[in-house]
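Next up: just one chain, as structure tokens, the form predicted on its own.
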Amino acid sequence: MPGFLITALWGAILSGISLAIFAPYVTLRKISYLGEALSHVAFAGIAIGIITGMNLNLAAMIFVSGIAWGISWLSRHQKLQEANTITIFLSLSMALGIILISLSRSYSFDLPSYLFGNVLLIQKGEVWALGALSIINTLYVLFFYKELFYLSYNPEMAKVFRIRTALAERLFYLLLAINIVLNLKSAGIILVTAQLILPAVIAFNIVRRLHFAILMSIATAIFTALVGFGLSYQLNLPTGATIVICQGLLYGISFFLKRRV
């Protein structure tokens, strides 16, 4: 196999990885809209650094990271919806992107690569830094597991113990929003929401236990990114699409046996 195929084989492995940690704690909180708010956010990044010449990874996380700040800040000290917070601050986003957009004189970069994604397209560079945030993610979720179990189940509940969730919860934003960055290449803007939720909602029609949940997630991503690149690369499809498929299929099976059991 070809190196680039090899690197792009692990840039799907590590991307469906890093997504797949936080996709329980997603789907149980109800707010995959985030996901797809901070995604569709990062266009608003990617226009700021083709403007000011940035690294265009680089202008879209400082961006979308600010933005997941002052989204967990509303909502908690101002006691905004977080529904109508993020709201505000993707049409924001999105116009002043597209103004950004229209008034740049160069339109060389590959805006459809991060819209749809296009795995074969990451670099070496790029896949080690998808492993470091695995690892990252990883022991951000042990650390606070606790924390994170009681925001996802009964954020009222932790109040009543006194478990302080703050910290958490900003770092959770936080670390959401460079994990969508990072995966923009992978995945693309309009699909890196399909495989931040479909990995966990497929655990959940097979396990109840959350580290039960987030092992099966990883263990979706893993197969479903091998067996989509696979795929993708005999009948030349696009990979990020074919691997979204390929979740979705598994995630019929799900159902279908969790209405039979």
The other form holds:
Amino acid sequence: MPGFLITALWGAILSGISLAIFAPYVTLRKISYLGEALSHVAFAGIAIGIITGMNLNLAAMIFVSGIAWGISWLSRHQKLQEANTITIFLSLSMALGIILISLSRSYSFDLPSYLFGNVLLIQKGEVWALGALSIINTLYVLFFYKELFYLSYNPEMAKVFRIRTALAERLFYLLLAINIVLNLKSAGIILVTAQLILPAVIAFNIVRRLHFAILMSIATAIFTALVGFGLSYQLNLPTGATIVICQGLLYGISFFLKRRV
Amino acid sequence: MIQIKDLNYQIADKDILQNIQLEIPKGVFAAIIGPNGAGKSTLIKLIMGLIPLQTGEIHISGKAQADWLKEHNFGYLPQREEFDRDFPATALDIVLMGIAGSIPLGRRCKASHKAKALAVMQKCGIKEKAQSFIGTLSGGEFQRVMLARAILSDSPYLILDEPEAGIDKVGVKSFFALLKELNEEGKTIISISHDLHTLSEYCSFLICLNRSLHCHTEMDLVNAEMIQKTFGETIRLIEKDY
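Moving from the form predicted on its own to the form predicted in complex with the partner chain:
To see the whole picture, the full complex is given below, headed by that same chain.
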């Protein structure tokens, strides 16, 4: 197998693992739309990077983290419904991104690659970054396990019983933003959302406890990355989309196997 | 003791609570009564710091509310707890929530915490449901799980918002009997309730609220006139039970 394919395969696996660790919390907190919105918000971040000449990933990361924090703050303090706040930021960011890209007159910007992702373009350094991110995500989930659990259950009651969820929540939004931005190249803006939901939904169809669901979500991501990568290579299909189709099929199977309470 | 001075609260320019001056002595079993929309739930949420004060002061055990809340919490049983019935938590997980705030970051609940939680669940008559997922519990069972969580938090104050909701008549009696036992062990209990008959049997202190305070006194000193002022037209129903 050519070296770039091995790098790409590692990229697909680690991209899946990093998002799969977060997926159960995104599902339990019912904020999958936030993942989708932030992946679109990243578009404006990338446009800012192009205009300012900054590293695109870094520009997108700073911008998306800021917006994620802004959404969380506005929802908590300004009594705006989270869905409305997110829609406002999503529309404004996409509009800003389109204006900035048109102003930059950058013909080298490969928009389809950021929309749909292309894991075959991933570099070794980016694979290392995804590996490091997977480790950071794991440590974060292990360290804040009980805080994240009760925050996902009911944030108001977590506050009543003085469970220290504030730091866990701030880091959650920051890490979610970093995960989305770093996964854009392999999964693309459109497919990051699917990767943030499907592995967890499949897992919760099969197991009940959260820790098993996290493990099952990771296993699903690895399995579908391997199968999807193999199929896309054999059938000459786009890798990211093939991985998501594999997850969709697994979701269908898990739906029929769904445990009964 | 909980002391409330000059408390006013408005939502969209509408008075929810007006000029509340209230002292709830330590160790009482206090009931807050009043018609729907009287501001009862708002009052207890203000006491617990769940909604910010607009005007007035609250002191708890001699300390300003904000200072007291830095080191303590209330044992709270809400009227209705919003949760997803598919949420992957057992009854024991929810009871352990009461103690989770005292466990340092990065640490999990130990066997000793679980043993303590199970002992409280036994007291609340819900131990056999410890490993059941919360989506499978009945309303009454979940009410007892929430009470066990409030007790496990080891707060000197238990605050309950209509604890009889979702429990049958026999269940209400044993529920209040358990609360009375906890009160005799030294906990100050503040409960919103509509069940005046049960309240008269178990409570020692009555707070009549209808946006402003109509009475706050020992249960023995309460008379029908005070209740009438609080409830207005519904007095005949109350007199029957009282």
